[in-house]
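Below sits a lone chain in structure tokens, taken as the form predicted on its own.
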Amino acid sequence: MKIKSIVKNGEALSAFFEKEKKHLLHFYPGLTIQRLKQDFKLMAFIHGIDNGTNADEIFDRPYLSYKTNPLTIFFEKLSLGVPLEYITGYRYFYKSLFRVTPDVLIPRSETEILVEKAVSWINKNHSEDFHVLDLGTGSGAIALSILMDTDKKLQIVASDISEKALKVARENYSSLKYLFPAHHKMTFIQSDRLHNIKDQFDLICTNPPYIKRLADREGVHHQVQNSEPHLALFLDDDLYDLWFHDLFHSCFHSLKPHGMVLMEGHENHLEHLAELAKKVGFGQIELIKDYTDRIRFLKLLK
């Protein structure tokens, strides 16, 4: 009688990677078989799937195909489409790991250079009673990478229109408060922009939906149209300007005298958007670039 052989784990990733290819990189561009093995050993380290034995040996076990296998779950996920960071439930952002799920958008890479500023602004800027507020903010990402970043004590307020939003964000607080200073302290807020905000600030920083749903549709991937939330993503496009300008408005109000907003927002509508803010009283007004030499972000000073 012949033997099956054994498959083990590595081997049926790379086996369906390169079977399910073309299908994959419709979905996930650029990816290699290099990323699939490092999320899948994040996701067995994070959920307790290593058992605690060294990550790389767990590409040596046997694999078996059952519904509940996690490497089988792993392919039926990455079959639909379902973004790497919401399979394995983390993203790694700025200097450290957070928590995501489909109620909060993915962190990316070039809103780190929102935290860069905003960090480089509070060192030179700082007094003993400094506040900031993170605007929509999601998983937490750009509240708690300021907090890890700096000594300079800070009270920051985190604020989200989506409670289920405010979920995970506490939860990336719980997990990475050991990171940051005690003297710092983070409130969490329920607010649509800053209705529900009565606090001034010395610095706004803030990534909100900026994307046209109907005139920038065609330029938003797929795979984020189809996973992540589209509260955080999009706008009406006859809303878009009255929307941005009832938030430049309250954000003047809510600035301290020399206060600062730090924005994230989309490269067709910025230049425009910075004509919004002018109209509303900010004094000081400067477009920064992304990574790609793109326009990406505004500064506004009061």
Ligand SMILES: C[S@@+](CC[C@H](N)C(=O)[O-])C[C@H]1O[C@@H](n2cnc3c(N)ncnc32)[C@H](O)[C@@H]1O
Second form
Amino acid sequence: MKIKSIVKNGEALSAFFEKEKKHLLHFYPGLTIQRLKQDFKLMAFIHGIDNGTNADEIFDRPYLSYKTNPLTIFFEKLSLGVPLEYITGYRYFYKSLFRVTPDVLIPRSETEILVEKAVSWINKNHSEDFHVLDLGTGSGAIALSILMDTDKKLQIVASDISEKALKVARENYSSLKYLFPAHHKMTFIQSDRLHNIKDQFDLICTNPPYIKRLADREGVHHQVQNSEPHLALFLDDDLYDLWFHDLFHSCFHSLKPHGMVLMEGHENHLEHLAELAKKVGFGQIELIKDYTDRIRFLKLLK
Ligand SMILES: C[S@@+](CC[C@H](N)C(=O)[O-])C[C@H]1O[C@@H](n2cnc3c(N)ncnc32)[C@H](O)[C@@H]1O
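Rather than the form predicted on its own that you just supplied, could I have the structure of the form predicted in complex with this ligand?
Let us now look at the entire complex, which starts with that chain.
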């Protein structure tokens, strides 16, 4: 009698992918078996399942289909459409790996353009030290990426309305602080926009919630809608202009004379918001495009 060989983790993962492909692609457009293997490896490594000596060995181990098996848990979360970054708990952004939880937005690659602009402005500027605000810091991805990419002395305030998001940002600060010069300082504050912030800044960076809850709903992928924090994404349509008016007004008064605001926004609304910024008093306003030629950023100078 022929004994059926033991199914290995790698085979179970491939079989799951082939069987559930249609369902998975609905949640994860463009997903490949290579990406799944990479993320399972990352999850196994980070959560101490694999000892790290040869990460590929994880796929040669027998598949044990009990409930606490990491691969079974991985399958369950994938079937529910949980974003891969929330499953592994990590997202690569700019130059580092950031911890992410469902309390924070998964940092997007287009936001790296904002970081690049901020770093380039700091490095070209004659001043040697800067006071910077990252408003709506989430995972802390913008603030920490800037800190890692300049030797000039920075004092960064990372703010968010969400205390849970600030907890994740603090965690990322603790694990990444050894990667940037010791003279940089980073502090955290809970605040609705700038309401609790009294400092004057050279640079204000922000990727605020900018999707109109109703008008922009069609363009939001259902996985984003179902998994990411709505506080990080949406504003009520009827309060949209008021919300940004308050933000721009406070930024104007918290900015030093030669300071700059860099803001990410929605391609459909940034031209209108530029008009709003002008009314508040900003003298120089620039709309910046992303690599796909869509208007995605606003640069404001006094
Ligand atoms: C689009 S997410 C950006 C997160 C992160 N900066 C990034 O780029 O990945 C917006 C962030 O703004 C925060 N936020 C929402 N409303 C806010 C408010 N009124 N004041 C300050 N932060 C707010 C959210 O909690 C969220 O972390």
